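The chain that follows stands alone, in the form predicted on its own, written as structure tokens.
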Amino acid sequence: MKKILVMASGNGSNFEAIVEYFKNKDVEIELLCNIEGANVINRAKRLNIKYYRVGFCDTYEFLKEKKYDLYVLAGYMRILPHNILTLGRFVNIHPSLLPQFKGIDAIKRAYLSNAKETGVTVHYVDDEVDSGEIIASERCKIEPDMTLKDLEEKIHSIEHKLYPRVIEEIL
């Protein structure tokens, strides 16, 4: 059985998509959240997934005592220091076609830039923000009549399908 740790800080829609995808597969999923009261914890409770609430400053000490086959960032809104990255393989999903629109608010920045397309990228995590080796990406057209909310929904829909498949391929 493979064991993955999903690291998330917010709403948790990608976390839930990953859990649902692996529901009847030989994969054990746990959650690490660094934010008190984050909605992803409510999702973990509802989905009966073991979770840990660990402050960012304590993350290394927590992780060095555990062993996972893969560490999956899903809206984990912190930059991981090198000592944490030495503990295993870390992947991240980003809502743009990297290297465009690295960092926060990527969907909004793509939308406001009048770009014709954006997308989703899954990549390995390295010491720089959204700079690791790209594993997979999927394009998304920005239609002229789209609102920002429309684009966000379309991007999240792509993320929820792409990320679990890529995780499975890596495992």
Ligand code: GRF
Contents of the next structure:
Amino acid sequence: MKKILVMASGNGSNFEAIVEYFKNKDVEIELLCNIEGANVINRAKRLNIKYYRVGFCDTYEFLKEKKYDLYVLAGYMRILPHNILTLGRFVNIHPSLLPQFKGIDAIKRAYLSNAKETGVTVHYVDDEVDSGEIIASERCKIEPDMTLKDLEEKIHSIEHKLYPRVIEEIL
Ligand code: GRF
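Mind giving me the form predicted in complex with the named molecule, seeing as the form predicted on its own was just shown?
Expanding to the full complex; the earlier chain stays at the top.
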């Protein structure tokens, strides 16, 4: 039995996709959320997943008492300090083909750049933002008639398929 901790701050659609994927598999999932009232907490309640609401400043103290096989960032909107990263393996998903469009609003910036394609990247986390060794990526064409919303939907559906599979492979 492997145990993973998903760390999220917002909507939680990737969290839900991960929970669904591992439903009948030998993987236990818990959630850590740093934001009170975030939608991801509603999802955890509905999906019957154990969750912890831990403010960013208390995160190291909290995590050092626990043990997970993998820490999975899924829209966790803080930069993790080095002491946290020494606790285990951390992976992140980012909605662009890294190293392009690091940081926030990556889908929108790709869309407005008139690029012909963007994508999704899963990578190990290191001390810098959206940096660290790339594990997997998938391309996504930006069709001329696409709205920003269309592109966002397409990117998220790629994320929801790619991330659980990559996590399983790492485990
Ligand atoms: C995703 O687009 C992910 O790539 C980025 O943050 C977003 C989180 O979305 N790191 P959700 O909360 O999983 O719906």
